[in-house]
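To begin, one chain is listed below as structure tokens, in the form predicted on its own.
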Amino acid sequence: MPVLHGFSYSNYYNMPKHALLYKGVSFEEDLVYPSAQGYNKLSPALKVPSLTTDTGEHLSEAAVLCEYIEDAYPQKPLLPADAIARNKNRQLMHMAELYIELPNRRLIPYSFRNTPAPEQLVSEVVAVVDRGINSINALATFDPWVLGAEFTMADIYLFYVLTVAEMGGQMTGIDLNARISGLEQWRTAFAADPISQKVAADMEANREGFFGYIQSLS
């Protein structure tokens, strides 16, 4: 049985487990903090997420779990069979991250402490995600999923970016909901899911263990 290291307040964390749910893949979860010892042996990186295979490999970062959740595990496919579909699905996910989350991401510390960033900051992530907002305008249908009638990998991907993009927009002031057709019904869908509802359950649940391991590094 693979076994999913990490811990759920954790977006990337939650991107490969949504998928193995979807899939119906029976799998353990096992809490840790990338400041575990013996984790580099999960992650080089010391990144959340990695995954155990069922052989016992050890993979990590999250867009290669979720591929490998694919190939492994190909019922109810979250990829199109199709190569041209099949890569647009991967080219939403790598703009929705390289434009939206990354950006964003750099404003995390400064959300945490419930102070105000540097300008130069702010003004670097806005000129950013406004190439990515650019970006889903041009590619994303949202009709009714991200790429169209099928529910795939992009969805899910998407959707977990915009936790990350939530807190920066505190700062930046840009309304995603807003700038992007269509996101915000697509978003009411997603999150009415029965597994989403877990996740968001299991993501709540895991906030006061979370931040109390943010304090610990202090």
Ligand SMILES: N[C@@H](CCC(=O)N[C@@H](CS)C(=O)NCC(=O)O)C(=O)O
Contents of the next structure:
Amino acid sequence: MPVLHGFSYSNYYNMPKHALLYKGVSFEEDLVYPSAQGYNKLSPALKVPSLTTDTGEHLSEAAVLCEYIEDAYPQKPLLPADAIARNKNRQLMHMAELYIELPNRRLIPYSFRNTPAPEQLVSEVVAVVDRGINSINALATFDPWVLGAEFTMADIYLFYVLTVAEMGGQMTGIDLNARISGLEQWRTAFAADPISQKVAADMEANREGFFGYIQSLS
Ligand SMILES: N[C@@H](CCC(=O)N[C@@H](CS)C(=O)NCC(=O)O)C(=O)O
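What would the structure be for the form predicted in complex with the ligand, rather than the form predicted on its own?
To see the whole picture, the full complex is given below, headed by that same chain.
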């Protein structure tokens, strides 16, 4: 049985977790934080999540885990069969990560400390997020799913990217629902799914443990 390593408060952890749950794959969850001794054997960059496969191989990086899950468990596909559609899906996943998640992530330390971020940093984040918003508006249809009729990996990726974007939005003032047409309605439908609700409940259950871990680092 595959083992997913990491912690439920992590939006990146929740991407492959949602994919495994969606496909009905039995898996174990190993609650581990990146500073744990020996974690570098699972994730050389010391990032959550990582996955140990049925055959005992270790993989890390959320997008890689999602691709592996799709390859290893082809039931209930999360990527289209057609090469162009498949890569348009990956295009949206990458753009959401690079231009929405990662810039907003730079603001997380300020959000956790409840202190204002430097103006220069906020304007750098806004410039990149503007690029992300333009990209999502250009590619996504939200009709009813991000890229059309089928629920895909791009839905999972974008949904969990928004967790961090929302935290950052409190500092940048960017309201993604107002700037991305169809986003709010799609997000409400995604959040209502029982799998999303399980992931959200697990995330909430880990809140105290996660913040305890953060405090232990300082
Ligand atoms: N590129 C990584 C990013 C994952 C990531 O940033 N995970 C966070 C938790 S949400 C983490 O492990 N942070 C620990 C650290 O940066 O030291 C991926 O796609 O998996």
